[in-house]
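A single chain, nothing else alongside it, follows as structure tokens in the form predicted alone.
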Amino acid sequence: MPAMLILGIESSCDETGVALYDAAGEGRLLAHALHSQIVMHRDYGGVVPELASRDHIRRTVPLLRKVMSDSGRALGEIDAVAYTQGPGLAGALLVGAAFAEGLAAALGRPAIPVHHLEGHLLSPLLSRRAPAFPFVALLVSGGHSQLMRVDGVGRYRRLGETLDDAAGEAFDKTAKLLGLPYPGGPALSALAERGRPGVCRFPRPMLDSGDFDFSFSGLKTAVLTRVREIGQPDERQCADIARGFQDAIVDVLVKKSLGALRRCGLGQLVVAGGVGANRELRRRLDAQAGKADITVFYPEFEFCTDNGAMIALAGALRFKAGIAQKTAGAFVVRPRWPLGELMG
């Protein structure tokens, strides 16, 4: 079977990702490369948009060369170029979009604008142990917490979403309260592993709301109140606070996810996005799966954060389905782009 090669480019925030995916047959990832800007932004305590954009300019061509070399393929063999159109930082998106559209035009190939969250949503399909449609997806990242029913490519129905802070955002903000280094989420999760269960118990926002929406802003405030009560928490107290905070978020995510599965009458749960790498969340979901007739799927750890492979995959699936292809040329980026606009 002849190859059907889709190049994917991701540049929505602080990671530059490039990947090459062969959409022929069952599909397979041929090569991918990623550069993270964590070290560059650490001194500022967060992402600096202008620095992020400039770094994407520096990194995209070398990453493309590496991917093509690792795959053993030539640029002329590419059948389409997929890229992140949004949401994300406007300047960062422009770098990836302009590069992708220019390359597609030079090759005389179509361009495929991809929604960043759709990439995350479909990323577990990159794993050898992949789900089949339909499934419920828990999408948890720095800016998003959503539960979706996924019936196929482009066929999504929102079941619930965050009303304020997303889970990843709450992790990052709480980490900052505890004086942890950037990026805060992984640092807080590591600290929580040393905390004692039950010592610090925080509220479980909307745990019994009867719907599938989330709210984590109040939980962050509860942590702030506890820190102020203690004054200057020592290392052990910080670990206990981190454990209590993480347990609260995990309790909510697990209960809402299982409830969504029951409501939809489905037995497959996909967990995607940066928070999907959280080990406690995975442990708790796997434990529940062992008690019920459900199966939980996760992307590989390397595909939990932003990456080019998920964009190449989403582009490949859209290319095969004949969805959202365009002739390379004029383009726009969409820093704010509700995933609901893709629902069908």
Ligand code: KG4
Given for the second form:
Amino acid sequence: MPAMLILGIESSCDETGVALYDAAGEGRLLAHALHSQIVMHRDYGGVVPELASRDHIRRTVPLLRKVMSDSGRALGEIDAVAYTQGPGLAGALLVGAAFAEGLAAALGRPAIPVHHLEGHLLSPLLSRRAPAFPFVALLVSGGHSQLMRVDGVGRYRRLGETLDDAAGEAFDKTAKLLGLPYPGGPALSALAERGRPGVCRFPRPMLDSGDFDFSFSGLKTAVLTRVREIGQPDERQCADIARGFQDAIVDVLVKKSLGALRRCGLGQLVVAGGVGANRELRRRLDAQAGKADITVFYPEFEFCTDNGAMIALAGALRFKAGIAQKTAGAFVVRPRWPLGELMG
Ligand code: KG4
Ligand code: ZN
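Return one more block: the form predicted in complex with the named molecule, after the form predicted alone shown previously.
Whole complex next, starting from this chain.
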């Protein structure tokens, strides 16, 4: 079977990702490479957009070289170049988009602009144990928290979303309150593992709202109030707070996900986005899956956070379905881009 090689480039935030995916037959990831800017942004307590853009410029070519050499393929064999068109930081997106469009034009191949969240949504399809359409997706990243019904490539219906902070954002902001380094999510969840359950109990926002929307900013405020009450929490108190915070978020995410599955009459749940790496969330969902007749799918840990493989995959599925490819050349990026608009 002749190969159908799709290169994927991700540069929407603080990770530069490049990957090569062979869309022929069952499809197969041939190689991928990633550079995370976490260390660079750490001193500032968050992502500095201009530094992010400049670093993407430095990293893209070396990562592409590595992917081509690891896969043993030549640039001339690439059939299409997929890249993240949005949402994300405008400057960072421009770097990846300009590079991808330029490369596609030089190769005389089409370019495929990809929605970053579509990449996250489809990322569990990179696993050997992959879900089949239709499924419900819980998308929990730094910028987004949504429940979606996924009927096929490009066929997404929003069931609910956060009204304020995204789950990852709530993790990051709460971590900052507790003096943990950026990015806060992994640090906070590591601390929570040492906390005692039930010692700090925080509200479960919108747990019983009857819809699939979330709200997490009140939870962050509750943590702030708790920290102020204590004054200078010691390590044990911080761990208990982290535990209470994580339990509250996980409770809401689990209950809403199960409700969405019931509403749609579906049995498959896909968890995608950075917060999908959270071990407590996985434990709780797996425990539920044991009781209810549902199956939960996660991307591999390395594909939970931003990466090029999910963009190459989303591009490959679009390329195969004959949707959304364009002649390389003029392009736009879409820093704000609701996923619902993909349905068009
Ligand atoms: O999907 P992602 O890499 O980037 C966006 O598209 O936003 O998600 C990053 C988010 C950050 O907020 C980070 O703190 C959070 O995912 N995160 C976690 C964990 N690992 C990453 N949150 C909770 N527990 C984790 N283990
Ligand atoms: Zn992301």
